[in-house]
Structure formats: structure tokens, C-alpha cells
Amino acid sequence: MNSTSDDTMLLTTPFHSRVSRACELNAWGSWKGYTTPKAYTDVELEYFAIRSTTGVFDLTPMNKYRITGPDAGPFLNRLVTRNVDKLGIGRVGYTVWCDDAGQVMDDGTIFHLGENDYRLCAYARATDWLFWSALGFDVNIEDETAAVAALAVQGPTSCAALTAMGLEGLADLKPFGLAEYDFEGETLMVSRTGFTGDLGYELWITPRLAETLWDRLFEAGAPYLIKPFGSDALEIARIEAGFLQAGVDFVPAEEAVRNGRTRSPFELGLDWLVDLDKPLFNGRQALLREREQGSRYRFVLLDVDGNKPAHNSFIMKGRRKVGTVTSAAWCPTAKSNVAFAQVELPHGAVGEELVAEIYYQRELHWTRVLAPCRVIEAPVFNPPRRRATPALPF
């Protein structure tokens, strides 16, 4: 069991010779002790270019995790929620794992690369919680995080840009797929994957090669408009299609310090990834008494009026405080002013009126609105492209 990750902080990824020359804004941030991008250009400009031609994000201090062994399908069945069992080599799968009280820990990725041989791929670092379940089991967890550099490539013109590229036969990849192309005497691994809600795609390549994976790619995307994209257009994104953030939307069960503030996949709207008829995983027995019993909360989405987003509110039923906001922003491409919120139950069944109390400043003022809200059943950008195979051309 190797581990690389925690070695060292403010790391620089493969990609940051380009990346940093595209940064014309020069406004970075911090992922997992990675200088990111906040944004390129222009916040809009990038969002745009996710949802009508092509964008790229640097993807690669994701934290990745190789899991092989005899035992590498059975400890992974054991740790997440869903029946890893199901998941054929060549597909990737979405899931959740929970402490032993059934509170979410992180979401991510599984990636069936062979027999005996998976990627789990999540937003905070699982060292530790992955080898304190491997014991008992014959398997190896290598940290493979500085060891792949990862891009995702989004939007109507992905997949036309990358066959552009050379990638013959990407439009008829499904979504949650996986393809391997020879790159410069390398494997390019190819994922049907995002965190958009849109086509796109997932790069995954050796660092040595990554600047000329970032050259070829831009090259190739040139005529159709390819634009790298920061995380502030991803929030935007992300949001509009209804996803999750570990961090934001939810407090990862080993990082809370009050009681209470964790939620559990029934709590976040995911237990279409609890599979309770397997024997035994982390977490079983107390979701089993939360699905007799009940849960707290409820994750929804709401519709705000206005175009004022509700970041950080209260959701009030009359005068009673009955959620908080975790996520908002004005959607774009759906016209939408969309918020995620965790309410008590049993308040949030869908079409059920609702208030925001924002609060926003300008000028040095700050101004209270309560503007009403609608619980709705679905997120607002859901494009027919993201699941056609093979791929639309654009």
C-alpha cells in the first residue's frame, strides 16, 4: 500500500505550463493543495463554452486510487453502497461510502478497468478509511493521484473535437464508458464521464505526456471553439444539472465537528445507490434502521424567484426556519435561478411552496429579499445529447 498524495501541498499540475498561460485573469485557488484556475477570461464566457461548443477543465488533482488484488471487487462491495458486483469491466459507476453510523463519507467514482483491477476516484483524500477497511482482505490500494493527469473535455463539440484528434470511434462509446486509444506509445484512457450533465468525456494519461495531450487537444479543437473553463463556470454547471459537491452540499462524515451535521445517501437524495439487499457493507445496519424510522432531512431542489441566487439562506415555511440553501446560482443556459437545500422533514415534497430569505450586497449596502421558492422534481438541464449514443454531431 503506497501513498503519495499527503507528501507534499501546493503542487502544480502536468498541465500547468498551459494552464497558467491561458490564465489571463490570473485567479487561482486551491484544490486538495493544487493550484487551480477560479476562471481563465471570463466566468461566462467559459460557462458558455461548456454548453454550446467545447471545454476543458484540469481534472487531475481528483483524488485517485488504484484498488487491484483477489479481494479488490469484494473489499470495494464492503466499503461502497451500491453492489460493485453489478459494474462490468470497461464501466464506471457512481456511489457513496458511509461511516458505520450510515453517514456519507464522500461520493465518487468506480472505474472497472480489469479482472481483479478498479480507480476509485473521490474529492477528499480516503487513505486512511481505504486501508483501515482493506484489513482481512488480499488486496493492494496504491495512491495514483500524482501519478495520472486527468482532463475532462465538455460540451456539444467534445466528442467532434476529440475525433478530430484522432479518437476514431468515440461517438459510439456510452455513457459511463470506457475506451483506450495509443497516444505517442502511451495508452490514453477515454471516459464517457462528467461533472457538466452534458457530452463529454474524461482524459486520463501519464504526466510526461500531458502538455502534448493539452497541444494536441487544442489544436484539434481550434474550429470548434475550444475554451479551458475554471471551477467558478463548473459550479455553475454542476448546479444546473443537479449534482452534488462534497465539502458544499454536504459535510464528508470524517471532517465533521458538530453532532448532526452529517447526512446520510437517504438524507442527499441518493438512495437510488443504496443497495440494501447486499450482506454486508459499511453503514447497512444503520440505514436499515433509518429506512424503518425515518430520516431528518431531505435534499431538494428549489426553483427561486427572481434572479437574485440564494447563496447561504434560510428556507422559512411561514415564519419557521425549516432549511438552509448549500448550493445556488442563475443558471444560464435554463433561465433558471436554481438552489439546492436540506429541509426537515417533513417539509419538502415536490411543488410544495417555500421561502428564501437572501441577502446580497451592493455598494456597501445589503438589501433582504424573501423570495418565494418551489420545490421541483428534477434538475433544469437535462439535454437529450448527454445520453445519445452514438454521439450527436455538432
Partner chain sequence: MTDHDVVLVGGGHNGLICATYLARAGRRVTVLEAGESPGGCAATREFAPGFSVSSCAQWLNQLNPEIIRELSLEKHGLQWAARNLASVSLDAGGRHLVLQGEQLEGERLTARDRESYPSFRRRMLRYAKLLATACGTRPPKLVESNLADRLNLVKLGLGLKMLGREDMGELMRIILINMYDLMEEHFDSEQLKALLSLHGVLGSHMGPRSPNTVFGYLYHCMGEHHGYLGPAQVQGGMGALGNALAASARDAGVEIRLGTRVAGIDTRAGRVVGVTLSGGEQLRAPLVVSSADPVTTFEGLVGYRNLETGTVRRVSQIRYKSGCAKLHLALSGAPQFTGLDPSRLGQRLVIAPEMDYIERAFNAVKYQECSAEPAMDISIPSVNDPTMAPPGQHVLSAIVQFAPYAPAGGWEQHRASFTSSLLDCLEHYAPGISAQVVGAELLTPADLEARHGMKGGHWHHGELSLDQVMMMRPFPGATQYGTPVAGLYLCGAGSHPGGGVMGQAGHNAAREIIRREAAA
Given for the second form:
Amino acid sequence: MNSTSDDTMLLTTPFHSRVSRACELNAWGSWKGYTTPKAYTDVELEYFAIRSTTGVFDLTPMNKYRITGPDAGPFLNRLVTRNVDKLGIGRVGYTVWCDDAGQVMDDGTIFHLGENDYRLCAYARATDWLFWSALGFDVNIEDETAAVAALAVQGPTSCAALTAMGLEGLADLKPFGLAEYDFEGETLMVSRTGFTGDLGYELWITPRLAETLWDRLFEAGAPYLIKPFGSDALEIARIEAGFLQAGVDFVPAEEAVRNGRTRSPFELGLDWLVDLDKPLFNGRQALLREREQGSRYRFVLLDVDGNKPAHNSFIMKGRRKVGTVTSAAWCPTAKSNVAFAQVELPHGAVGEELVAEIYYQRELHWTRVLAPCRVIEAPVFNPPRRRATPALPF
Amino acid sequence: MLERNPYIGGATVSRELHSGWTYSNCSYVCSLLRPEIARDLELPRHGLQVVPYGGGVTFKQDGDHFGNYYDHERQYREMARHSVRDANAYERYTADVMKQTRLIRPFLLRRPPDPTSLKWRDLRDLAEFAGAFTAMGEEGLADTLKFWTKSVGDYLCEYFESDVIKAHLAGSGIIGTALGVFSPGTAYVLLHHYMGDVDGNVGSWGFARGGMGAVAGALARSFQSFGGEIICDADVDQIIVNNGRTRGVALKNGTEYRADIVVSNLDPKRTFLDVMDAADLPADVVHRAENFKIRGSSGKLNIALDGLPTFTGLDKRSPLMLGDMHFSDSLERLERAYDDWKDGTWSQDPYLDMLIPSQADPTMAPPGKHMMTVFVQYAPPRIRGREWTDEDKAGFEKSVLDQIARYSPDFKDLILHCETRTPRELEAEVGLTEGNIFQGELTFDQLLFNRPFPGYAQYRGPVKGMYLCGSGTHPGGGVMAAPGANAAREILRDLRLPDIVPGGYADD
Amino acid sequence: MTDHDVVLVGGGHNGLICATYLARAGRRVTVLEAGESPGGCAATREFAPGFSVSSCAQWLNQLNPEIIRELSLEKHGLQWAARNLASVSLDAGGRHLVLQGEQLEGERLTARDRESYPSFRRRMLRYAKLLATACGTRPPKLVESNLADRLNLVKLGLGLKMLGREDMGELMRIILINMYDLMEEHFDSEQLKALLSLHGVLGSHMGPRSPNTVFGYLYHCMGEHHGYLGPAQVQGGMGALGNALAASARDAGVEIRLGTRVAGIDTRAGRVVGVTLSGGEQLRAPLVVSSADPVTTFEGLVGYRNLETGTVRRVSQIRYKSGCAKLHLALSGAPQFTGLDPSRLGQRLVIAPEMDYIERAFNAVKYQECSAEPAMDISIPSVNDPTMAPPGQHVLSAIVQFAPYAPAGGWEQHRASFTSSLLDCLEHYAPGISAQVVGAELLTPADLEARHGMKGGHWHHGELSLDQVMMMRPFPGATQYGTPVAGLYLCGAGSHPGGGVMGQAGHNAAREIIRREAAA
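With the form predicted alone already on screen, would you show the form predicted together with its partner chain?
Then the entire complex follows, led off by the chain already shown.
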């Protein structure tokens, strides 16, 4: 017995000493049981750090599972909708995974670290599902959430800042690529990944060196105008970039209580992640049937007239309610008013004109707006620098 | 309203048996009380305050414990201390149990339809019931049927690997029930304890400030505010039946009350076998009442304490001290406790559901002192076929106190007074036949349209003008107030009066 | 190009029945059986020199007579050594209870017992008839039902209504409860209550007090509905039934390969393609039918890694804990049961003096212990069928409840002591029997698993309890014999309506396969 239940208070990440010093607003939230800042200084300024200089986000609470063993590859291939065989060593892939009914349980990223060695990053805790999925495979699964400290370093000067910290040659790392550096005698893993839709990297290191990494990063990054950002700023950035959030834009399949409230990858606009040519994966048979018989919903990006975010709005076609908004934000860089919505098919084709029923209040006065909106094909923010290799200095 | 005892409340009662202490002598926590009824009868205005307590703890024999924290994330971390997989599986478990809870809750404030009837109202209700089932989908429906027919032990084994977590959760599947954790049907009993809520938090439990008597007190004041009259010390001898319909009741002291409608809040056995004459009843009702299963399975200790006891490995300021405490750390120990009941004796290693409400409620004990309520399972209605003796009662009490003392070194020294109630006392004082706390076992032959008997599940008795409104009717016991409300609705209907009884809240 | 339309894994009775119907419908069927003789649990084995015994199932009391007729089993060699045997509940003092059909004899019966039993039995048979209707077809889906399912549902609903209001209400009251309480409601005699409640728990991991055992009893009563007023004994042991089934199958064109163990069922892209034998040989076929239990089929043969996770979870949650062992004794002479007329020695002898006795026996197995005083269902087949033992000598075969699958320390530590406690138990009723024993064999649940490939040694291929019947058997997603693997079907007792030597699962599966493959 090495701990008692009295030790189960809210956790802090290995960066906490630095994060709490920087968190001038004392605006804290809980992310998967970790104390995390909603904002450090000012949400707007933090957002613009991501879009104009470099923003840093403490990613440690993200659920991380290390998957090793001779069957690691086949195991993942059965688990997720993408073809993991096509993911080379040193590459990262975004994917979703489904239950047998083809309903999305979660989305996340797979890091191919080495031969028979992978890391799965997931929004929701997945131990239970991974356990059941592992039966019949020679595979070892370890929850390394607390064993790996992680920072997201995102923004146009992020490559420059990290290079200044000593990560030579980082500019040549391709999107979704992995590189390893020596850092104080330990391995610092860097992936060109992120949740902001901009040039950006994620850093992975042992918790022991977390504070050192933070200090060196902010020291080296100072000339590149580096700044920490909290979850509020991230929310704007990810909507602008068109990224889904589990638990917000869809209900993880096994958490749903009401029949019919879950969504398939097709219904979330993630067809490109589903490889039906793969002989076997969870949800394949159901998804094949859905392909034949048709889906119920379509996930759409909406460009909404006006500047009032369409939070929680009904989406109307004429007088009929055809959908609901799951995420919405005014996007400061793209200067557009974006909403994610799930609409009933056949609605939601690109270009279709719909109406968002928006309620907002100013000084206790509520206004109802019927804002015209249209279905757009691609996220409103998608700069070439996101993909440019070698990465640009700013 | 006629009450045999000098005080009202039945098993929902607070009494001072030791000067300065208030005991919730029988029922001791509150969750199932339908909020629709509490609100409609203005119980808060009449003095009822229910304070959620949240959480609980099961002590392990190795000195550790499992804490069931109210906060979801903290509970995750505590579960993960015992098993990471279980901590994660608990999220799926919660969703799955909630599916079942959502299915059953809308039917609590409804009369159960009679599946053998061809009446329009029954067919309509049945269709609605079937609709709720089919809305769960083919697999969801199969899961539901499995849930209703499975043992709580087997059900929990589908999710969890940790013995102490399974044992902690399994308790709700056996409380008040003459079944073991591996008896099929106990998963439903689990549901019976999960389907309540405090302020919309489904599954959570609370203390009634002032003890459970506060529930009865508020109900009485509400009743009186509408002109109701309560007569205590009125021991009913007989429901008077004349020409196939009720005419009133006669008390043991000879007083008679005349009324066209007589409603019995007694359990079906007492109603049909004690206060009614077999000659006034159809033979099958007498037969069914005789066969009605109402075996008690539990006892109760109420203890006045000189201070807050110390529990090994648990800080006295821990929120877990406020919750329900248990000492059975494996399903096997729970099952063996049931084997003793089957053998006709009290459990040598009993399952306890123990709380110290005086930590949250200042009215229960003098400042600095405490009141402890200990629900004990199992205790049979008779000891190997004979009545309980005082020696048996002392042995029962000892098995409980000894178990607590194994985890709390100063517990025995703090005891100022202890009220011990075996099924014998529960029957003699409260009138719960055989000491069954639900006025009838919660097995499928006595649930829904079978409660209390097939054909009589809609609150109407076999004699015109006679009704049942106790926990022996759907949806059963647990201080729920639903049977009474449902009965009132049927009576109003027969009287061709408007239905003023509230229905259930919509989707939770 | 393949030589088979269907490869059928396992030549047990359900497998052979399914194969025969498929072959008669024009399919080229190959049955692969690991054992050296066909029949699976319908087997006869010489366990001591000159002494043979039905080594798994010992009575025939559920095999649907329609199947016997349709497969011409009597023409193919099925002979009856005895039929409609009485059940004798043994009393150590010799005051036995004898039950045969509606006939009830015993000096300890009360007037109420004698009066109640016939009406009780008739009512139970009405329920058993309804249950047999439900068992005769695939279990209907309730939500995604198609026309066939809806017709089935209507048929069952009508059957329920046709019971009349009182019987229907009573069925809906008792269907989920336990035998203990039901018996207490109806009877006085402990012997009678115990004998009937044993019927409710035979082959299961439940005691008379376990809810759902009334269902077990009704299930047992289906035998009577099919015309078995008591158990029947097959001439030559149950293996002769296996041979008759095999002969019927071959007659229909089925190829049966004995001594051929299937190592794996091969799949590609979620579809079955054939099987691989333990020797490495591969047989290709568009359809594979497994009569193995679902856990063995999916975990052992298909492999969890070739299934979707939800299916894996469903399969691993099937309850298949058995509590049954089998005792075989070679006896130098006819045993003498106290007070038992020797003419009854060939009947079914039961040791279950009271319900609490059975319940106590059950308590032990909950904790993986052996019952100190187990219940027994005894057959002395050599009385009705002298071919089973050398002249003048006898064979005793007993189903023993309860014995655990894995007692602490392993079976080898317990085998001798349990066997001797069983002999002590028999000695109590048949003094001197121990001295007559010239050979003994105990088959534990683990042995039955090893010999017959039944997971957990469970003769129903998975507990037959209400949470595992109808549209829940073996698990949602495989309830109509088809499985989540396209082209793979189940036809064993693990599917609706379960086992005992009933044959219904094999029959229903064949019908479903023919129907579905015709539609495809």
C-alpha cells in the first residue's frame, strides 16, 4: 500500500510551478482531473500569440497510451479506422476509432515511435476499451499519461523559437513527422503536430525535466514573442482550424445514454479517415452497411452572417429545424463567424443556404437573430505555412 | 388517517430513545422520495430539508479502503488506485446503469399496466411501456433484459476486476432483499437504489434534516393543511365489509369509523390476513396473501456515541466519513453472509451500511457527540424456524459491533447507548411483517404488475371501496411516496374527480 | 473451387442433425469431429474392462420426437433399452418417493401433495408447450424484427393469451423466480419439493433458491411435452444414438471425418473462408457451421483478433461455469438400495432428500469447493441393457451436483477425496455398495471440458439462465444462428434453445442457414 484515498486530490502537471507563476488571471479549470489554466493573461492576446508569434500549451493531461509488443501494429489496425500499416516509423497519424456499431468512440493521434512501438493519444480515457480490444493480441498497453510531460508549441515563430533552443534542423521536419533530440541527457521527442491548424510542434519529455524544458523554451523563445496560452484561446483556434472536439462535437459512443445520439465517422465528415479496404477493424461491417444504406446526419462547417457566434443554435431550413450547432466562434484571424453543426441529411451540401437561430444578450437584453449561413467546404483558416517544409522562420 | 402507534411515520420515523439523541430508527437515508410529490405537497414549506451526503467507503481487511468520492474525477483517481481499468470501466458502467434508470423512472409515478387485460387503458400503457423498451434498440433491449435477470455479482464482473470495488457497488443490489449478490434478479435491486435522486442528481442519496421522521412530519403537516385528520393510538382491528363493499373500520378498542373508502397502508399480508376477514375476500386473494413473500433480511443498530470514532487509515476530516461505510471487501464475503440467512441465522460476517449523520445534521446529537445508524444484512425473520430470543438479539448485536470495532479501535468505548432491532422488533414496533423493509420482497413475482399480486396491482383491493397504498404495491418501498401517490390517482379516478396527482418529470 | 458447400465443426448430436438437414437440402456437407466416434455428448465408452457407460449425457428425455422421425433414427439403429422411466427420490430409511408422469407414490406425501401435483403438473405442461413453441424456431428479434420474426412474436403472444388470463398471469409471476418458493407455495413433502427443484437446477450453476430456476424446471418439462413421461435409456448407451445420427447423416450424403480436429476457423475481411485442421490441412468452404460452444468457437477457433472488440467483449461475458461432475462405477453385483424394490433398480434414482440439501450442496461450488453432500441423478444402465457390463455385474452412472471447475490447488488434490465422499454418500442409501466397486471414474467439469471440448464442462454450452436465453443466447448479434462473421453459423447448444440432448439448436440452425443462404 503506497497511497491512500486522501492522496487523491486534484492533480497538477509537472509544469505546474511554471504554469501557476504565469497564470496571472488565476483562471483555473480541471482537465481530466488536472489543474489547468483556462487563461493566463488575456484570451485575445493568447489567441494572437498562436496566430502571430508562438503560443505554448501544457498538454500533459492528454491521455497517452504506450502500445508495444509483436502485435502492436495489428492491434492498432483492428482498433482504428485508418490503415496503420501505412504509417511509417517516425510518423504521426490522426484517426478515430469506433465501436462495433460504427459509432465514433474517440479521436486521437497515433505516434509510430519504433518497431512494434506506438503511442496513442486520446481525448477520453480508453483503458477499458483497449483492454477488451487487446484480447487475442500479443500486446502490452501502458497508460503513460503521467509518465510523459508534453507541451504544444504553436504559431508562425514556433520553429524559430525551438531552433533557438537548440533543436537544430527542426525546420526540415515534415508535418506529422517525429524527431528526437538530446535534452539534458534525456530524449526530447518532437512531433510536428497540433490542435491549432498552424505551424506547430508538440514536445514530449520525462516529467523530471519538464520545468527545465519550460524555462529553456521561454528563454530561447523570448525574442520570438513566445507566450503561454490556456484552453479558452485553444478553443477559438481549433474551431477556426476546423478541428472536432470529442464530448463537444460528438458524444463518445460508450458514454451515450440515449439510443441514437452517437455519430459515425461519415456523419462527422471524417470519411477520409476510414479505410474500408482494410479487412477488419472495429465498426467496419456497420460502416459498410451505412455506406450502402446511407447516413442519418452530415457534419458541416457554416459561415454565419453577422458577428454573433451561433452558440447552441438551431439550424433551420425555411421553418423546419434541420440541425444544431455543436461549436461556434468568431474567428479573429479569418474574420469570419464559424459554426460546426450536425444537420439531418439530405441537408448540408456545400453551398447550401441555411439559417442559424442565434440568441444573444447585451445588458440583460436578449435578442433573437435569424442569421443566414452557408455550408462551406474547408476550414476558414488554413495557411500555407502550416505545411511548408522547411518551416518558415515566421 | 389512523395510526396504531402513539407517533406517526411508520418506518419513516425519528425518535429520541437516549436523551439528547435523535435516531432515524428504521429508514435512515433519502433519495427515492419522488421530487414531484415532495414539491406538489410543499414538503419543504412543511419542514423537510434533504441534504445530499455523497460518497462512501468500504474498508478492506488489509488496512486500506476504497473511497467512493462524490466528485467524478476524484473518484476516478481513487478507483485507479485499486484498478486503472476499473476506474475507466466505471464510466461505461455509469452510462449503462443510467440507461436502465431512465427506462424505469417514468414508470414510478404510473400504475403498472395489467398485461393480461384487454382494457384500452392497459393496452395503451403496455404499448407505451413496449415503446420505451424498443426505443433502446435491439442490443439495448437485450442488455435491458439481461440486466433484469442477472445477479448483481455477475453484472459487476462484466465491468470490474477489483474485489473491493465490486463489493462496494454490490451492496445496493442486496439491501433489504433476501437474496445474495449472486442471485439472479439482484441487478434490478441495484437499480431500485439508483433510480432516486437528490435535486436531479440521479443516484445520489441524502439525509433528511432531523432524521427520517422529518419526512413523515412534513407529510403530516401537509396533509393537515388540506384538512386531513390524524388519529394516533388507533389500532385497527378490522376493515368492515358489507355486501361486498367497505363500510369503514373498527378499532381494537371498539371505536368504529364509517367511510365508503378504506385505504390500507399496511403490507398485503397484514391487510388481507389480519385486518380483513377471509370471508369477505375471494379465496385466491387469501391464498396469494398467504404466499406473499415478505421475509425480512435485515436488522438495524442505532448508536449514540460520545464522540466521532476513529477508523483505521481514514482521516476524520475526510469527506468519506460523511458517506455510507461498509466493511465487506469481496463478493464472496457478501455471498457467505447470505448463506447464513439461508441457514436461518444472522450473518456472522454481516454486510453493514453505516452512516454518522450527526456530522452533517446538528439536530441528531448534542454538539461534539454523534449518532450512528447501522443497517445490517442479513438477519432472518426467524432463527432456524423459531422466534428470535434476547440471546439471539445479543449475538446479532455483537457480530455487528465486533465487525465495526475491527476497523475502529475506539468505537466500543464511545458507545453510550445502542438500540438493536432484529426483524422481530421491526415487526412488533413498526408493523413490518417479518421485518421486511420493503413491505414485500423485490423479486420479479412481486414487481410491477405482479405487486402485490397479479390482478391486484392497480391499487384496487378485491372489495369495492378498498384500496392499497403501501410499499407492498408498485413501485415498492424505500421512502418513495410513489405508491401512495399512484393509489390516490386511482381513487380519484374511481370517484370521478380530477386527477391532481403529478406525473413524473420528463427525460433526465 | 471447393469440394464443400458447408464445413461443420464438431460431430456432436446438434452438429450431425444440422448437417443432415443441410445435406437433405442439397448442400455438400463435411463434418469434422475431433473424437474417434460421432455423437459428442451422446457417447458410450468402456471405462473399465467389460464395463461401458454413457460417458456424458446418460438419459434421453428431450430429443424432439419429430427429429427422431424425420431423421429415421430408429431405422438407423436407435433402439430403446427402456422408456418412460420413473424417478425415484431415495430415502435413506427406505421410504422412497416415486414419480412417473402424473403418478406419484410415497408414504411421506400429504393429501395436499397428492391433490396439488396433478394440477400443478398440467399447468407446467401448458407452459412447457408454449416454451416448446418458442424453442422450435429461431428467437425473434424484437426491434429489428422482420416479417418472420413478427409472425413468431404474434404466435408466441397468442400462445400466451391462449393460456387464459389466470394461467398467463401466473406464468408472468413465476417465470423469473426460484423453485424453492414455488415449491413452498404448492407442496408439503420435502422429498417431492426437492425432486422437482432438482429438475430446475440440473446441469446449471444454480441452487433451488436461485431465481430463474422455475425457468429451468419448465425447460426440463419440455421433455414431458415431447412425450417423455420419464427419461429414456438408449440400447448400447448414448453412443448408439451418436451412431444412429451419423448413419442418418451419411445416408443423406454427409461426409463425416472422425479423428479430425479443427484448429481454427479461417476468416478474411470479416467473412469465413474455411477451416484449418490441427495437422495443417486447410479446407475451403463458403459456409462454416460450428457446433462447438460459442466461447470455443470465437475465442479458440476464430480468434478474438479476427473479431470486432464489441463481439469479443460479448463472448467473454458469456457465463459458462458448470457445477456438474459425472461418476462412473463398475460394480461386481447389483447394488442394494435400502427399501428399494429390485424391480426399480433400472429406473432413475435421485439423491436429493430436501431442497435445503441441494442448496447446501450448491453453496460449496460458489466458492469453488466440492459439495460435502452432493445431489445425484443416478442411472444403472446395465439393469435394462445387459450389454453394458459383464453378466451379473453392473454399471452405475451418476450426475453429481455440485463440483467446481477449478478447486483450490487443482483437481488432482481433490479427485480421490471427492470420489470417496461420493461413495460414502451412496453407501448411506445403498449399504455395501463400496465393497462392490471394482472400478471407478470421476469426470470433473474440467475433464468434461477436455473430453468434449465444452467450455467449462457446461453441458448447455453456457449457463441456461434467463439472461442467456432467446434473443440473448449466445449474445446479441449472434442470436439467430448467424454470427458477426459472414458465413459462420452456430448450431450447438450454446445457441437458442440450448442443450441437453435435444437437437433443436441443430435443427433450427439448419433451417435458418437454408433460408438465409437462399435469400443471399
